[in-house]
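Listed next as structure tokens is one chain, alone, in the form predicted on its own.
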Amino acid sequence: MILTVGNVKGGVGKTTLAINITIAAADSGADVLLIDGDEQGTAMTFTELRQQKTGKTDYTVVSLKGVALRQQVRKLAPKYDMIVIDVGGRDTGSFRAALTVTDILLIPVLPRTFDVWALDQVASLIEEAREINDALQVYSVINSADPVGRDNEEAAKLLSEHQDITHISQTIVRRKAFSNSVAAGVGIFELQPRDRKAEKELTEVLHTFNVYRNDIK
């Protein structure tokens, strides 16, 4: 499976999702490749920090951009059980390239009106990509949400109205555990002390793509 996490809107927590999906899949026994297709290189920086702080090398990470991303993914796909691609922040050649080769696009969206509206731009890219990659499956998920308030519900309603984009009902709340885990070079399931609510929310999203944690099935 090739899964891309991306959005044309920055600051939606896509890299945090991408690295947590990668770590969870690797922990379940899969041979996982994480591709950093973002010009900021955050996924690569996190992986270096992870290796320094924990000594873990449980997945492989490479940096690929633009046409090279598309070409190399096609070559590398048979060698791995799963490939996770972190792209976006804006409409880039890397994002467009990823859409032509990925099986699944996961779009994290903040529960704010402007962020939800940005999904229309992503939908246009998806329509173009499907002319080449007609099997592309697309999902949206509300990420970094407030614990309470009507914004989540209103955003979910708008996201559910998008044709050909499946909205995942599980909302991922903005929790300090996520930033703490990134700073420590670990995934949310590895963080001590554990945040059970964060783990449960992410687990529900993982199950959408048949990615399972060994201790949370």
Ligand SMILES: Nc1ncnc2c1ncn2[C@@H]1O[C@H](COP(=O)(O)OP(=O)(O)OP(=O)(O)O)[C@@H](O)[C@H]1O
Given for the second form:
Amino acid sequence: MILTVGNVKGGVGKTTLAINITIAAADSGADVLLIDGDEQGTAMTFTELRQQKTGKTDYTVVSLKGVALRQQVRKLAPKYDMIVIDVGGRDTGSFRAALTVTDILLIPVLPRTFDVWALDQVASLIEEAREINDALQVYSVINSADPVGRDNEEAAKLLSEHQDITHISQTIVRRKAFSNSVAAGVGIFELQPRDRKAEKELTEVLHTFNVYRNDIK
Ligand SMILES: Nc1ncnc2c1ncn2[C@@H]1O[C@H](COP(=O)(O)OP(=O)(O)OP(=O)(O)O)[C@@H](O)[C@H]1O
Ligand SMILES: [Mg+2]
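Would you mind generating the form predicted in complex with the named molecule now that we have the form predicted on its own?
Everything in the complex follows now, all chains and molecules, and the chain you saw is the first one.
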């Protein structure tokens, strides 16, 4: 399975989700390749930090952009159980390249009006990509949501209106555990003290993609 986490909006949690999906899938026994398709190189930097802080080398990471990303994904796909691609927060060559080769696109969206509107722009990129990649499955998920309030509901309603984009009903709430875990070089399931609510939310999202961790309690 090839899964891309992408959006034309920055700072929506793409890298956070890509890292957590990678670690959870690796933990379930899958051989996972994480592709950093963003010039900022955040996924690469995180992985270096992870190795320094935890000594873990449980997945492989490479940095690939644009055409090279597309070519290498095609070549590397048979060698891995899962490829996770993290792209930058703009309409980039790498995002477009990823859309032509990925099985799944997961779009994290902040529950704010402008962010929800930006999905229209992603929808037109998807339409274009489907001409080449007609099996492309697309999901949206609300991330960094307020624990309470009507904004989430309103955003969910608008997101559900997009045809051809499946809205995942499980919302990921804004929780300190997400930034704390990244800073510590670990995934949310490895963080101490544990944040059960964050774990539960992420677990639900992972199940959408049939990623089942071994030791979820
Ligand atoms: N659910 C969440 N709760 C709290 N903080 C979060 C959550 N998701 C992401 N963040 C934080 O929000 C910031 C942006 O997240 P992240 O870097 O994953 O977004 P991005 O979409 O990859 O950004 P960019 O477009 O710059 O690549 C980070 O500081 C991250 O720790
Ligand atoms: Mg990022």
